[in-house]
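A single chain comes next, written as structure tokens; it is the form predicted on its own.
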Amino acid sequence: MGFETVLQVLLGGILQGGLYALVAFGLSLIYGVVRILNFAHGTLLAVAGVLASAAFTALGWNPLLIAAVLCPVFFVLAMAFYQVLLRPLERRNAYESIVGTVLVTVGALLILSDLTASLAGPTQRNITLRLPSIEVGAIVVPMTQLVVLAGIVVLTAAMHVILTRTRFGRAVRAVTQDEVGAAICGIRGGRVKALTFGFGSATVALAAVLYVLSYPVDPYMGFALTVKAFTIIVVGGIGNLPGALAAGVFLGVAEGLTALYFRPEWAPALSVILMLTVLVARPKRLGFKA
């Protein structure tokens, strides 16, 4: 097996891992602030990807325009979902709250997947841009991949600035560290949680546009993406964007090399194995107790 093939797989793994990390950013933010593991999080990417592909095919919209439309729509719908279905569960006891959030988010996963499949069909969709490729010897790098990589870098940097340099970011960090202390300082925890849930879901819509430029999507691929995203935040740490990006790239490269040297169907199991390994070795990684 030639060096060019391995390098091609590594580049593809970095791209895929970066997209995994973008999905994980939103889930990490929601889990860190709202303390809800949204099982429908990956399904949002699948739905947004199908919508993006449909808008590109039927209307001929530029992917940037599609992202600009999907982002606020998902933000508003996610906030409404949290306020109507999830926030009332916070008044329940711990057991009822956990079970309730699992049932609500899993139910949303099933409903969104089936509704999208019934309206748009269960077939895979993507967005194909006719861009040239860069050839370096036997290595071929499509310009689309470079555009997606640039988008990943820009979104990661933008999220870092938002979370570290803005009033919203400071409020998010305050609620995450001490909700009672934040309330004493005048920060409304419920409002911050709703905004965080909307913001985390909106980032998935942006990630979906980049994802569908490189890989096909279908309505039923969401849960697997959620598992990968949860693995990334377990390994990289909650709210740690550089750590999540590194963990995502590691997972993407590992999947690519596994498919290259072993069998492609073994690659998806890596995320589960990696997550279980980290949780067994470091059971307090996400606040779990041994």
Second form
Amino acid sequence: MGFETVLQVLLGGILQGGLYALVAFGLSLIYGVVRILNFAHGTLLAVAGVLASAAFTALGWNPLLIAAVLCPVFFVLAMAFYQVLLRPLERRNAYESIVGTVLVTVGALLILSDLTASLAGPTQRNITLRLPSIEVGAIVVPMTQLVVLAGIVVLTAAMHVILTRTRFGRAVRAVTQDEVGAAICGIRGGRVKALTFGFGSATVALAAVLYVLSYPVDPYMGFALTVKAFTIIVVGGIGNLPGALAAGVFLGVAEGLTALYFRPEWAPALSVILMLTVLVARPKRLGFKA
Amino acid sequence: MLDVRGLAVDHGRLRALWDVSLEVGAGERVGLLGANGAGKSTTMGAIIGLYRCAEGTITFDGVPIANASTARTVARGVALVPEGRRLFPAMTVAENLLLGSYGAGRDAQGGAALDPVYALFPVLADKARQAAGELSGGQQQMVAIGRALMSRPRLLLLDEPFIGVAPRLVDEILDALARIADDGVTMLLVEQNVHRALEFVARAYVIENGRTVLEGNRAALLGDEGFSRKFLGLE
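Please show me the structure of the same protein in the form predicted in complex with the partner chain, now that we have looked at it in the form predicted on its own.
Below is the whole assembly, all chains and molecules, this chain first.
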């Protein structure tokens, strides 16, 4: 195995990890503000990815247009999902509300996967852009990978700006750090929770478009992705954007190297092993940071 | 200005407040005294809409505010410096302060908006870019008071503002509170230390097991035998 192969795997791992981080960051924003573990979060990427590839092959839309349409649609649908199915559960007692939200989000996961499979077929799909490759010495870098990498960078930067420079972003961080403190500042918790649920889901729709440009998606891939997102949150810290990015890239590269040097079928187990290791060895790491 | 009558509040299935009544006139400084668990913080929380009122009425400037949303009540001119401060520890001092004016929609303004708070607590100007969680207890309390002032309240509710504050800073904060009151801000103060409270307020209410049991000015309270036995017995 040559040097170039390793470099290719590293680049692939960074891409994959950046995409994981985007998914994880939406999930951790939602958890920080709404205090709900959304098990359907990764499935949103699967659904958006399938929709994106269908729009690309059947309608011939370009990926930017697809992203521009999917983003607001996911924002509105996710907000409605929260308002109608999850918000009423908050008024129940702690036990009912925890069990209720798990059932609702796992139920959504199953229904969304099956619905997508029955409408679009259970097969893997992706978007293949015919872009040239760039050769740097002996290393061949497909242009698509660079486009996706740029997309990841732009999305991460945009999220950082939204969280630190906008009124909504400040409200999100305030509610994450102290809900009572936020309330007495005049922040309407209910509204911020609904908006955050929509925002976190909309970022997954954008991540999905980047994802299908580089990897195939299928309706049933969502839960594995959600588990990876949980791992990244545990390792990188809740609401911590740089932490999520670092943990995501670490996971992506580790998966790539495992597939390269060991066996590909062990790569998915890595995230679970990593999460359990961190949880058992450093439980204090689960603090909030935003 | 503030009129609380027959207030009852439930925490889940437990009744925390049974019958609390108090009145605060414009420009007054009033204390709310009582033992741990008597219901002082619950009363403050109910006034600002953090807890639902099961019975009774709360009016602010004649407008009923019982069960109004906290955001609404803050916009009407009530602010709370809560027990335990409830700051945003990972955000900077300046961000914490700016969030205080969130409800008023003025939070986007930078720098100059914070000058009145920095004039009151000069040390906060030096710590503006530091995370609030890294400050000392007394400095954090200054941030909590400054944050509450950012909504330009007419009524300031202060819940145990001296807990975890070094003695040297207590006087500094008391001075600042006196200046805020001199600017025309009405105050309702919850305080464990009865002597300190009665130095600052003109009169006070005493609550016990969720009920108002006594009201009076400094002399009347200190002259009351039951009050002295309960609150000053160990002195």
